[in-house]
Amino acid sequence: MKCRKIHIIGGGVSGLALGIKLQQIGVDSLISEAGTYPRHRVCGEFLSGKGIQLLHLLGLYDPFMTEGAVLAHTIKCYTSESESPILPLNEPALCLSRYSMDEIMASRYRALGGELKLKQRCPMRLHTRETGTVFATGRLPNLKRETALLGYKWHVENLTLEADLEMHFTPLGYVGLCRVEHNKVNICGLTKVKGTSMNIKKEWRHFLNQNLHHRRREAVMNSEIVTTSVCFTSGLSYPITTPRIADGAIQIGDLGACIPPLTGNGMSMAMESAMMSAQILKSYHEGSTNWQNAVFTIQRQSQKHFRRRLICANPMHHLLMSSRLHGLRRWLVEHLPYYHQPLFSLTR
């Protein structure tokens, strides 16, 4: 006898990927999403590593490319005083806005027979044994202003990049630039709340002028912002931790294992956690395992699968975000050719 359908709370990358996979393997599911589609989200919009392989399995690669997704092959890093040469990425990354990505994934989920409820906010009950429910609601906020980070994102037009991915490290954070569909460039980054006096929403040109390499400022200043793409999120933090363990709850995506976004591997991990969970949830749905065993198995698999990446990425994040180590960042950027490929591999 089959159990009721799987209820996924959260319709971001991980929730939609899980819903699509469950429908593919014959498991009825329901996604409850607090927002609507399409919409912009703070995101690097840079999918690399195992995530691209999973797009093929989910039937999403061709729709993404048809929409105008861009393959990134090169990277260049900067501080305000130094720059690296243009370097090859270990493997291509796929760049597509979340505005398009989420809408395509939602359409794919519906086409497979999935039930999607929008503007449906569900309570967070992570410590209850609510069987059949998967939480994919994104990372938990950090409410301590002195340790929190501000994330920002907007698109610009008429901007030529020197590499497919540009990373600009600043005394208070970093700015990443990559080309997405329709010849737009995604500008996304993190900055410390403490020490930031300007209103970035209103003074974004001044903010970038202060933080970009001097040779790149004019090009960015002359670009045209897409005002509808501007979005911010506060209360971000990335403590040195392993995947989250919670009694009785299945947590996927950033809620279960959140990697610092500067690695460019967050969306891939979201998809990977969804794919790892799908077969176990199928066993529960068909009655061959109980909910407690399903929760335990998914948690342990997540720990094993993501542990190395988090151990490597979190200290790297704190090093690159420390205002006291800006001189070291400058040295690292200048010597990037010697270590960028091993670092890329360690976070994937």
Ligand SMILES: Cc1cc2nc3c(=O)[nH]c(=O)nc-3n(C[C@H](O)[C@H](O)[C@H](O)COP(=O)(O)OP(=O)(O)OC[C@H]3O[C@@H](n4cnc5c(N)ncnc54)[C@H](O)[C@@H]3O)c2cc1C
Contents of the next structure:
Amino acid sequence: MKCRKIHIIGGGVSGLALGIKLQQIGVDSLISEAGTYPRHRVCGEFLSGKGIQLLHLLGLYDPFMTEGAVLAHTIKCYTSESESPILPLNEPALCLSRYSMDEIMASRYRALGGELKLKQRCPMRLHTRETGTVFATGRLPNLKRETALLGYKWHVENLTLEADLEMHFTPLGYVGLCRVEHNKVNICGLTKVKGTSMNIKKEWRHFLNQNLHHRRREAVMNSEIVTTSVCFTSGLSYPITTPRIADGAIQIGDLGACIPPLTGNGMSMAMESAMMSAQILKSYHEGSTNWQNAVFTIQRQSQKHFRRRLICANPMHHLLMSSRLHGLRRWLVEHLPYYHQPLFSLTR
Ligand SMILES: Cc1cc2nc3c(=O)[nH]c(=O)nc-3n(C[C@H](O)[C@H](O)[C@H](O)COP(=O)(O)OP(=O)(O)OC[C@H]3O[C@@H](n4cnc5c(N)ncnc54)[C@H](O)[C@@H]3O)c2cc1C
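One more: the block was the form predicted on its own; return the form predicted together with this ligand.
Next comes the full complex, and the chain you just saw is listed first.
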């Protein structure tokens, strides 16, 4: 029996989930990661949908809870002058900082015998026939500056939330607040690029003032920012046009299928795509399928599996990001009880 090692480029949620799964089913793997752990990343840190069940299969649920992950059960939405009631989520979401999450996943991968090389930025040869290589390098940037969005994240202390997840919508974008470990609150959002990230860094209180419901401003302004957690990412756009992968590269996570952050489902999709790929990669590893078949099968399964979620989430994102549709945004927030549960299901 031929045994071929799998090389995973990128050690974020999808790359680490794939590495862990491969090690669990006896497939040798190597992960090359450009950065190190632990580190803060721009993310709402709100894991919802199928991803939570996958945590059990990957042996991550208990370590996440031990680290202090918080289960979120309720949501409340706001525009600057309207608000929804507090509503139950269809199923609980798990909130844990990426600072802790990625490090726990990396430790689990290593404990299962996986090889992890840090500070290794690999070339992105997406169109070569590099057999045995899986790209898990995250979303591709939008290079059109006029349509690109800015993502930001930081933690604050001493803030009480009105629901486990607060979502605030403005003509500039949206911002979500949820509690993570050690009683901190994650503040994460997307905004149309106005000024530079440096402005938001310096004037974050003023920036939030413009992006929150008036009744919530004071509490957030009085919270204490954890300065080491502040991070930004630019060049975001949704939908992302997925590059062709038929020429031989397997792409998982955001690189394969990227959903707008509004849904809080990106990390789940990253894990799901990893789990879907693992069994096919095992067949390749054992020599019972060739690389081209593996690429083709993973691509087809992924398109089918995520289609509905992307079809629902992308127009919703545009509707909520539109500067002109403020009245509609307000109406959507006020009528949330009538549609939030079906919408939640359709985007998961
Ligand atoms: C503003 C914002 C808020 C979000 N909020 C949420 C949320 O609340 N809930 C949710 O589920 N999802 C959320 N997401 C989406 C979520 O962060 C992603 O879906 C998820 O991180 C995708 O995982 P990934 O493994 O594909 O990519 P990543 O987690 O980004 O990992 C990619 C990894 O590849 C590495 N890398 C890149 N290039 C190379 C290279 N050439 N060589 C080696 N390594 C490389 C990077 O260093 C990185 O570690 C949010 C996204 C944004 C932008």
